[in-house]
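This document starts with one chain, in the form predicted alone, laid out as structure tokens.
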Amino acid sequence: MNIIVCVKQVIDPEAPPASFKIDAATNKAEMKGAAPVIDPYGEYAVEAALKLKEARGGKITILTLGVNLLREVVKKPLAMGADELILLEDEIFTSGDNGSIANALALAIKKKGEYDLILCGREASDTNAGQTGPAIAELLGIPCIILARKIEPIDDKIKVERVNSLGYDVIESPLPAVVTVSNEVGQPRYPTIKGIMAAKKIEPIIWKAGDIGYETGISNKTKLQKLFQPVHEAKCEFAAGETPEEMAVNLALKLREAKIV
């Protein structure tokens, strides 16, 4: 089974609010002194490639898009255990929403040619967003299972667990297909010593825009207006008395007022 798996490099969820700061004239954000790390939910998918691997065998292609990307971090998923690594690495992708990030991960997956089953994780750290792998779905026209917490092969087809609001629904769906991949998977396992030796002497493929045909804005649909981070203010008063009972009278009436009770 050929897998490819995509994951994201991104902020730290968490590190605290003070490591980084906002550019409110490009609305990025920038680490102060706190390395990024892959995104967590994309550690699961690579947790469930893993599996599926020990199950039926094959090949697992690690996917990711962006700048100055940190082989140290990227190279984690081939310290787990995956085969392969590609980095869509060009200034272009970051003019881009998560639709045209969603068609170059498509452009990608379609030069890279043979592929069973593409793994996302549910939604990244840094928006919450969930878009990336349906939308990679409805780009390569194959049909997509979101919030999986078991996935098993079976002939030519896979069996997933989705997760709901109530338990879980079972579906089947031919091969090709997205699943994307929730925490109830099971917790990604530890590099091991051996697996981050091996993965030093991995050299990542790295495509450019032009080596899959990308053009900047071509799916652009959204706009971002404002990145910030909330501000959360509290004060505190004390009802003051001379006397439990004065007290007690006084936090009432300031409930009252407040329209707390």
The other form holds:
Amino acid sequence: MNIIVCVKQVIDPEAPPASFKIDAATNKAEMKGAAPVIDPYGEYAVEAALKLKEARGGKITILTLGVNLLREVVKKPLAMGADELILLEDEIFTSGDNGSIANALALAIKKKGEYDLILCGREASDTNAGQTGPAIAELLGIPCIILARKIEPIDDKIKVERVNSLGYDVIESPLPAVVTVSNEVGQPRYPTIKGIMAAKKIEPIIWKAGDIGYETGISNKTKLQKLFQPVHEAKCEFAAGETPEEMAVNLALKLREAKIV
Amino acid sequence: MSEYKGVAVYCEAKNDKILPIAAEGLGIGRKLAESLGQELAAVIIGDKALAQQAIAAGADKAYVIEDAQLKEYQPDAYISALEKAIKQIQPQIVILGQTDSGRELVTRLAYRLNTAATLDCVDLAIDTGTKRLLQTKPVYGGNAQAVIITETDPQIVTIRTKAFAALTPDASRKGEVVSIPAGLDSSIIKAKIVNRVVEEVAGIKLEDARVVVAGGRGIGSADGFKQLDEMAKLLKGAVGASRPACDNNWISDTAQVGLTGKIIAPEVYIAVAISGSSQHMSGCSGAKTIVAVNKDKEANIFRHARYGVVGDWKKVLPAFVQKLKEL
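Could the form predicted together with the partner chain be given as well, to go with the form predicted alone?
Let us now look at the entire complex, which starts with that chain.
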């Protein structure tokens, strides 16, 4: 089975909220003092691909779009066990909106050809949109399943367990298909020393806009007007008391008085 | 773009009732339609009887797509049905709920209509100058919010649960009901739902609970969560957890509140030994009142909480529960 996994490099979402800063002039965000990481949601997609490869064999190609891509970051999926890395590293790509980025990924997937399954994270930790997977499916005209917790190949089809708020749906789909992977798929494995050594030897393939026939701006439909940090005024009323027990009693009185509990 | 007019809300229904989030969609839809001086339409897949509910909740007109093939939810069929309805209605704005199906349908629907979608909006307003829809959504795990404008019509969004107010239903409201034939060809269903598995949850569901008692890393053990469970039972609520608590298997993953878990908006959220990371807060910031118990006075959770106790939860909780029982 040939699997393409779309993963991106993001600012570290686990860094403390206090280090999060927005540059108002460029509408860009950063985590001061924290190195970028592979998107944690994307790592679940890599894990799902590795599970499939273990069960059925095949080849895993990682597709990463961005600029200033740190090799030790974007090579992590290789160290986890993926076979090949394609970098769409061109500022033209990142100047577009979500739709333009999905378009670039779809063009790269077409150029790569030979794919049975395309995996993405359920969303990315920066945009929290969850649109890239479904958008690629529409652009390629193939089925799409979101929020997978289990993917099982059966003959030339796949059976997917799709998480929902009550439990899960069992979905069958022909291939090729796009599947977005949810965290219930299981913790992504840590790269082994052997994996890290192997990843060092793999040279990423780099494609620029011209290599995939990408035209600037044609897919742009949205505009980011503003990026801002919501202000949380600290208006917490602390329960008074000499001991934790006293404070607890005062909290109970206060909540009851305000008819909160 | 001038041929697109009005606001349309896809009203999801369950057990012969439109969902609360559909009524919330109609609530904000009404506001937007009024500021544009245009009509509000409801789009319903299913029974005509639902049309009056949507009209009572604020719609001027209800479009109903009735088709035997749409009895069971199949995303591929629903996308086609909605595509057809929206092409006929030609609204400027389309609102769906950020539900299991809404998040599944919306991006692909937008592509079919040659436009774009913005998911999980917490604020929507019409720009007074351009008359375009200002779509505000949380990004960076709740660390920031983005205001996005869609330059093509229709402008499609999903809304977050409980982010917008529904109108008080008015059964005397009148509106036109229009039937739309689905005209579906069953071959459009490619990825097919073959089974739906409901995982039973004991007690009150997290999403429906009025009171949620949630524990974090500081709880330290599965036994600790038993104490939270007792307190939740006393308050007729449900137990939630932050990601570290779930990762440590102190409680089931289904209890996880946050960007990687459930997004809830209870009346009261009691956060016990939770530091309040952005990723967690984006799951519970919709709560009406947040009460926090934490040892660390500087914990981020106190920036969101209305009431707080700085202290060890192991000492605070028993005394708190005891006092509540006495009151």
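Rigid core: the largest C-alpha set superposing within 1.5 Å between the two forms. None of these values were measured; they are calculated from a predicted model. Residue numbers count along the first chain shown, from 1.
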property: CA of residue 235, rigid core aligned, shift of 2 Å or more between these two forms; result: yes
property: Core-superposed C-alpha of residue 13 shifting 2 Å or more between these two forms; result: no
